[in-house]
Each structure stands twice: as C-alpha cells, then as structure tokens.
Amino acid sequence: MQINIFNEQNTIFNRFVAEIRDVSIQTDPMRFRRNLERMGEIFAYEISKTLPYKKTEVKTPLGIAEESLPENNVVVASILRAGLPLHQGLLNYFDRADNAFVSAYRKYTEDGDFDIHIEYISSPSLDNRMVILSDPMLASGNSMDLAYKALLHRGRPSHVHLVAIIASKEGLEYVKETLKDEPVTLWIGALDDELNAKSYIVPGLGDAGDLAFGTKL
C-alpha cells in the first residue's frame, strides 16, 4: 500500500490543516466546511497525477491542439456526514466524476462502547472504476474498512485511492493490515501520534461533523 502524508513536506496544505485545528476559527463553521473543501481540492489535483491520460485533440479558433487528459472513470465516494465537504472539494476537480454516498455511525451502548454500523449505501456499478473514497478523520479506521467493504458490494474497482485529513497512527495502521490485498493509496493530511479512549484522535480537531453542519442528539 502506498502512503502519502502531506505535512511532511511544507506546502500551503499545512495552513488549512492549522485553521482547522484552531479552536477560535472553529466558531465559524462556513470557514470550517470551506477549509475541508479547498483540502478536498488539493488531494483531487495530487491524486490526479496518478491517473491513466490519453492524447486527446482540441479545437480552438485558430487551429489544432493536443493535450492529454485524464480517462473519465472516477468515482468520487464519502462517508456521510462529515465527509460532505471533503467530498465537494475533490469533486471541483473531479467535475464528470460519479458518485457514492455511505453513511456510517457510531452505535454507543449503555457503558460507552460503540460499534460503526454501515445504514446506507448509494453508488453506480463500480467495476473496473477508479474510486475515491473520503472521509475526514482516520480514527481507529473501522469506518474506512467497513465504509470500503460496503462499496465492494457494488463491483470491484480497479484502484481505490482513500482520502483522510487527519489520522492517527493507530488508525494507520489498522487500515494497512486490514487492507494490506487490496488495491488501494492511502492520502492523508497529518499523522497524529494518538487515540483516545473514545477513539478521538489527539490532538486532532474534535467532531469534523459537528463542527462542519452542527451538534447532533
């Protein structure tokens, strides 16, 4: 599997993974869900760059131009509900792409444990596709391995690249050995060294949901 971590370079990225980290611009949830969604661009434009190109000729007003561009093949997918903006920053680049939605929970029992339950899937066929696959915070990675099993029900992509702002190490891991066969890139913003008892990432962001859309009961 390969790995990318764009904080381990210096690039304008690490800004918006700064201000979404801040608790004082997290009051102010437009700028919250544009940050994910200028993220969501970033990763589109780095995960292009991997994709099959063929040479395709243009018609211009005064002549003939070749350019090569990428083969239309892209499935973009998230995880409901946080991954929304993610979702639409990667779909501004990817503009003809389809799309699959998974919505994915946390069901708490009455001494606080949870399990991630998978209520809903909605995609096209997805053989042979390139699927993009998202979801903000890479926790324990129970949601992204769940959320990509599920989508296999719908065909078997030809490559799936999995996208997460934040990760932990843990998460990292869990998703390596749980996905070590397939065929998949794993994008991630930052690495954080720890998971909570919650399984919240430390020192992470918080709920990327709530702050993006608002607490839920």
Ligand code: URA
The other form holds:
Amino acid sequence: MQINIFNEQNTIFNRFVAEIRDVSIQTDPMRFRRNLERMGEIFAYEISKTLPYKKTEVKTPLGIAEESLPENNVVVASILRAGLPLHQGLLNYFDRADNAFVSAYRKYTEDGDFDIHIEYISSPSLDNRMVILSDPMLASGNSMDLAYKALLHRGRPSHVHLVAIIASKEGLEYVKETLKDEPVTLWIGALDDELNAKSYIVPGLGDAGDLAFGTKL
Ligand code: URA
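How about the form predicted together with uracil (URA), since we already have the form predicted on its own?
Now the complete complex, all chains and molecules, led by this one.
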C-alpha cells in the first residue's frame, strides 16, 4: 500500500493543519470548514497526478489544442458528517465526479466503550471506478475500514484513494493491516502519535464534526 504523508514536506498545507488544530482559531467554524475544504483541494490536486490520462482535442476559437485529460471515472465518497467540507474540497477539483456517502457513528455502551455503526449508504455502482474515500480523522481506523467494506457492496473499484487530514499511528497501522490486499493508496495530512482512552487523536484537534457543524446530542 502506498502511503503519502503531506507534513513530511514543507508546504503551505501545514499552515492549514496548524489552523484547524489551533484552539484560538477553532472558535471560527467557517474558517475551520474552509480550511478542510482547502485541504481537500490540495489532496485532489495531488491525487490527480496519479490518474490515467488521455490526449483529447479541444476546439478553441482559433484552432485545435491537444490536452492530456484525466478519465472521467472518479467517485468522491465521504463519511458523514465530518467528511462534508473535505468532500466539497475534493469535488471543487473533481467537479465531474459522481458522489457517494456513508454514515458512520460511535454507539457508546454503558461502560464507555463504543462500536462503529454504518447505517446509510448512498452510492452509484463502483465497479471499475476510481474512488476517493475521505474522513478528516483516522483515529482507530475502524470507521474507514467499515466504510470501505460497506462501499464494496456497491461494486469493485479499480482503485481507492483513502484521504485523512490527521491520522494516528495506531489508525494507520490498522488500515495498513486490514486493507493490505486491497487496491488502496493512503493520503494523510499529518500523522500524530497517540489515541486517548476515548479514541480521540492526541494532539489532534478535538471533534472535527462538532467544530465544523456544532455539538450534537
Ligand atoms: N474523530 C474526531 O473528530 N476526532 C478525533 O480525534 C477522532 C475521531
């Protein structure tokens, strides 16, 4: 499995990661969502370098230009609800893509443990499609793994790009192991050391869904 970790390089992407982590900037939910979206755009640009391209003629007012264009075969898929701003950023660049959504939530037991439940899938056929599946936080890796496997009920993609803005080392190892035989590339913005007892990433940023959309019951 190929793994790309963006903050191993010095780029402007790191500014956006710093802002979404920063408690003093997190008070502005519009900026939080917009930063996730901007990072989705950068992921889309980097992923676009790995796609198959075809020479295509374009008629201009003055002649014919030959452009090398990516095949229009992309499905952008996201895990609800925290994935929505990142999804929008990916879609800003892959603006001809079809879309898929999977809901995943933590169902807590009385002793504070939880299972991830997948309840809703909306997806086109994924047979031979190039799928980009995004979730801003790759914590234990469970949601990404379950969402991936749930989407396989809608067909066998040719390749899946898994995108997370912040991943824990544990989550990365989990996904590497559970999806090791799958046609997958992993794109991570920043890799953090730990998960706390509630499976939140440390230092992480807190709850991405709440920061983007407000607290929930
Ligand atoms: N989901 C979040 O929003 N944050 C985490 O740290 C882990 C999962």
